[in-house]
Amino acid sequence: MSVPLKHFKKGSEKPLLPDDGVLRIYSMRFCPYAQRAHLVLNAKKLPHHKIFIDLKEKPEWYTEYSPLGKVPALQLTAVDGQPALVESLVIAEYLDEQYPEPPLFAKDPLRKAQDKILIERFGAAGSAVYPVFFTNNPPEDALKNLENVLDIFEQEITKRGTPYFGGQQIGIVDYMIWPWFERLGALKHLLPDKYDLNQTRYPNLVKWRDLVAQDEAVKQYALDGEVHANFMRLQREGKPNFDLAFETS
């Protein structure tokens, strides 16, 4: 369920949507961060309603949601006072306390915090890449940078023994992580070298990144390589078009 498929600008009202009690997302369609919520209600198989913001120009109303103005914010319709959650972990962990089935994090106390670090320490290769995403002449040890933090986790998924983070099923770890892989995709499209993973220095995360795909969560919000790499060269530009994935959908 959603509004019309577009991105709410600056001046654009406020939209129009029924009382009745069910979740509200708050998202922008390129936004990792915001993928992760989308992720965990797929999972769960929740209903919501999708808001998508524009965020070069966000609506004056949006502060309403997210006082500091960011992706994603999780409206809770069904509560008294109808909140809104912010913090795309936060709102996960919110959803599988609420929303139990599928179990996505550990119950055990230690495994789950062990791995809200893990997933922490993969920011590194968020902040690695985005020059290469997002910059016309990137650090030359940009890519050096992230294949040093995709080595933790080629370690970790090896020493773990299981097809997913999560074990034998899809978990939290799974799903916080997949965003930036789904966006490595695009470096086929932006690097002369057609750079994709290499399947021998990862070759646990290489079947793992395979498997996740197939992933019926993961398909239902997926963009192919090439729209992301369509959509960082116009951010490169400075003309960002958030509306590039319904365009092309």
Contents of the next structure:
Protein chains: 2
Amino acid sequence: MSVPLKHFKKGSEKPLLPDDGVLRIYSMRFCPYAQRAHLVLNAKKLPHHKIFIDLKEKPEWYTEYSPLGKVPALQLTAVDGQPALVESLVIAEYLDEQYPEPPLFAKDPLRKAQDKILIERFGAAGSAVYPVFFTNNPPEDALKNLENVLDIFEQEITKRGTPYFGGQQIGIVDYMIWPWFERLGALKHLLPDKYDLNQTRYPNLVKWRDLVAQDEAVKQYALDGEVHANFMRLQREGKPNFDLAFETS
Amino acid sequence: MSVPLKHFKKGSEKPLLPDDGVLRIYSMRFCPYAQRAHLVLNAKKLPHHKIFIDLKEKPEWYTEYSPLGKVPALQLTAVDGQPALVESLVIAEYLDEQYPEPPLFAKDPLRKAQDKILIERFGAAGSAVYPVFFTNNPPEDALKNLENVLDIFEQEITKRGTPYFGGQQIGIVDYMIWPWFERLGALKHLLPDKYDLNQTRYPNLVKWRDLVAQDEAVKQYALDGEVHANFMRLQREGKPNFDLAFETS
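Got the form predicted alone; any chance of the form predicted together with a further copy of the same chain too?
Full assembly next; the chain just shown is listed first.
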């Protein structure tokens, strides 16, 4: 009994899974928030079943796990009642508390709070770049707004003076913001000027990006910029193909 | 050197405060998110200076503490560099970790995660009721949408079977959602039908509300429904009077 590698749609039956107490992650292959949860599961080498959800035509049964129908959701099948958790950062913190190795969140309350604020601030980068990814005519200042947020992260990693935001080891900020950096790799396929991060403006952030790309947890769930670009093109036409990643892999 | 009881405006000088290592909370008297931080400070009996910010005409110096100009911000003047934290839930968790008594967040990682998800879900109640508070012609289904979210909280407190969401003692969910319940008290002054929570539909939630209203930390920062209603009326006219709470107290 393993889960078929496809996105479950409206009308589909629930996948039959063994009662094995293994974590279950409900996801969409191209969702950056779901990717956050995958990265934490991978970093902690936690076995898990992946159940992919078609976000355009959601299976009726999905609200049992995620009342608002959002991904990711993490179901704890070893716990009484098999509850499911939602919200990527909540899932990440739960996993870090329940499975402490390797530690991802800072132990110091102040640094931990500052890291969460940093992750929250990155939200503006995601909002800025979203229409560049998914619409044909994004606002003119979209990339400028993205870059203004990236300036904060260049300053921050420079100030921290460590290879990762997490320090000498990769940590929660690195994993939580990574999915958007992976997707920036789509822009050299999508935009006429083959957009890439400017090494002069973001010297340390570019080094960071290239380092994080080599992390095992990241590599296990990575998609090439071209695959992201193809998904974005289809999404723009209103014909998202969630299974695209499986076809090309 | 104490801080004047008023909201600091554009053009104002920074308040002069003693270098006493006491926490500083930047706030707006009617902001529900800022109120969350006040409740945690009060619950933990932490001395703090209050600096109120005029959110319509913000003082130029405020971005030093809150880069996006939002309240609340909590400045840690006893820490090197006197950093400031933002985001009400991040501030709450920082305070709970740094000052453990009385504990507000659950110790169990799963319950803690579920509590955070519950707090996040309450956001939809805030969004639903916001136009009822602050606009003259709110969407027709606004109160219905609010009540649908409140159903979840009635079910949840009933399921938990305890007086507070936190258990036998008041906890983080109670404090984080309280500010909106306090403001619901404005509706009997604002709406023609003197809206109040329906005791038949929300028996346990009404009991909870009346109990939380008696909590010392809550009482210390409480405003009467009529004061909230007056603030809302002025805000609707585009003439918010942030200092209203000080005038009437």
